[in-house]
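Only one chain comes next, encoded as structure tokens, the form predicted on its own.
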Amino acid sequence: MAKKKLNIEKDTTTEDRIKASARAVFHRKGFAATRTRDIAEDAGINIALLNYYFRSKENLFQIIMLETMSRFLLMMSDFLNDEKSSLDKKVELVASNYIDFIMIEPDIPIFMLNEIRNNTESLLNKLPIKDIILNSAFFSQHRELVAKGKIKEPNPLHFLMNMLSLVVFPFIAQPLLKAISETDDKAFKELMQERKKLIPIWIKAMMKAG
């Protein structure tokens, strides 16, 4: 008996070994530049293991996209539909939690960005975004406010979009705007640290405008 526990243990560890390779691979070099044989490689087993534990390259990308955005889906929904936080509040997790959840994982927001652009049909059939969203306390709330006169855009996309492409769009042109500033790792982390504050406030005055 703790011979056959032992075994399962260890599949166990190869799977998630498996994974987690898939995951760096895919995140960094998206599904048609991977080969089957670079993620063989970075888990250092051999192609015939990996077929074994996931039959396919398809099949293992469909598992870490959908894990992929899943969490992401997860953190926006804890975030979103939090109703004893104030909308102020909201955005200022948002900033702060996927700034430092992109930093530890600079790849993802490239892979989600192709995923969403090439599977949306797929990502809207397997993952409840389309409800996680407009059905949150989010959007409660900002009709609330716009109700009020406290908020003057009335559409709510509006403010979700802003606040997810200041937390985003540095992270994708990371290279970019690196390069033309000269700035190295350690300062552009820094840039990323002083969003966390200047984010909420570009926010609050811009669906105050208008």
Contents of the next structure:
2 protein chains.
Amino acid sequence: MAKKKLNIEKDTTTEDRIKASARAVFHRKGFAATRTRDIAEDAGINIALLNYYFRSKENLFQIIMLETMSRFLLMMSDFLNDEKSSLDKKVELVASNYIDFIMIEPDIPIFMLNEIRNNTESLLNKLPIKDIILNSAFFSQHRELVAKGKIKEPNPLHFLMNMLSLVVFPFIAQPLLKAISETDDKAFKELMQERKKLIPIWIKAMMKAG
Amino acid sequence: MAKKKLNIEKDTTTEDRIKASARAVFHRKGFAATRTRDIAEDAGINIALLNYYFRSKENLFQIIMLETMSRFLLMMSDFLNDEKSSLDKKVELVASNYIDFIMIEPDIPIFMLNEIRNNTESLLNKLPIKDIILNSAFFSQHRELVAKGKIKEPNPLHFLMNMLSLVVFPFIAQPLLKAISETDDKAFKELMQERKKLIPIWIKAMMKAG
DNA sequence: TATAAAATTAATCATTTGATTAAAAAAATT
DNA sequence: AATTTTTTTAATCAAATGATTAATTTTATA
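Given the form predicted on its own above, what does the protein look like in the form predicted in complex with a further copy of the same chain?
Complete assembly follows, chain above in first position.
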């Protein structure tokens, strides 16, 4: 890779502009539907530059994918590993911050889930996912509350699934949900705002029930 | 389109075999990542035959997509429009049958949600989605229970979202969930079986709570 | 059985697409 | 200012891919 130029006028490197465009296009369309020309056009550069900086579409994608996953994982880790906050508080944090995050970058969840599905092993093994999640304060707090009889369902995976399901799925299914209910963008956003408060309440009720 | 041949030896038409292969490949890889050659190979035919019967990849995809969506919608309709069963019973039906369905065809949810996202208007407007869902017994029963004070959250869309989220999302996130929790295929299936019983219990608890 | 129609294939085309090359422009170094 | 290095582009390549054509085989019909 060539030495970085100083960038006095422009506040971004060409390399970074290509990455930003690649991120946007890959997130929106996925790997298979993305053309390197789309990225080049978005970044306002010649296609050759893309390969000059990143060697190949494949390679550029790997970089973007890894960064996106890391970002997601770091966020998860921050919420799930805070020793100070209670489990209830963690649910509130995840619901609120996660919904905010997805509203800003609505393409990320389905992008990640899609590409993980196509990729499986290779990618997930590059990241310390298991350590971060399985050994989190979230899981140990769950175990304690199960022992105390405060939570009926002992499997923490159900708990994690439920939380992520209630938060993430509505965004993934957004076009379908909007269509079947004649909800416009504004109304949908309001629904998601409501869910920030509702999901923690629902989760609490579920824990006691099943 | 040419006249159908009689098919005494084979129990399927060539046309149907192509469709079956197209369905399988499109469902697994999505439109963009699918090559017509993949379909042809899977069906054991020459690529030209695909175009002979279906004119284009685009056209073949539309047919598959519409059939898949219709099938999904018909299933939804069956569950949501049964006047005889209570709302609780409907939740049980959806959870149980839906989980069974996705276990047999695990590619369908993410396929549908992906392609709807790329397609938006054009496809959803070809199907009577709104009529089937919005005017369903499911929704009117929900309204009644809200009026009686049995359900706190008045918006039926939250109810529908929650139900679909809890049922569908774990399958979409399956590779991620397996990775973070070191769950193998057998254990994952058992988890999903458990959810058939748990989800209705959870939903009941949620209704009373928020 | 001869003939027409339908189904199927091999070969090929035209575009798209990821990537490279050689030259030009810009920036850094001497 | 001259020279070297880095960045950028236009032109082009080779492979992949959706589609077509012309011929062949199979099936149906007269």
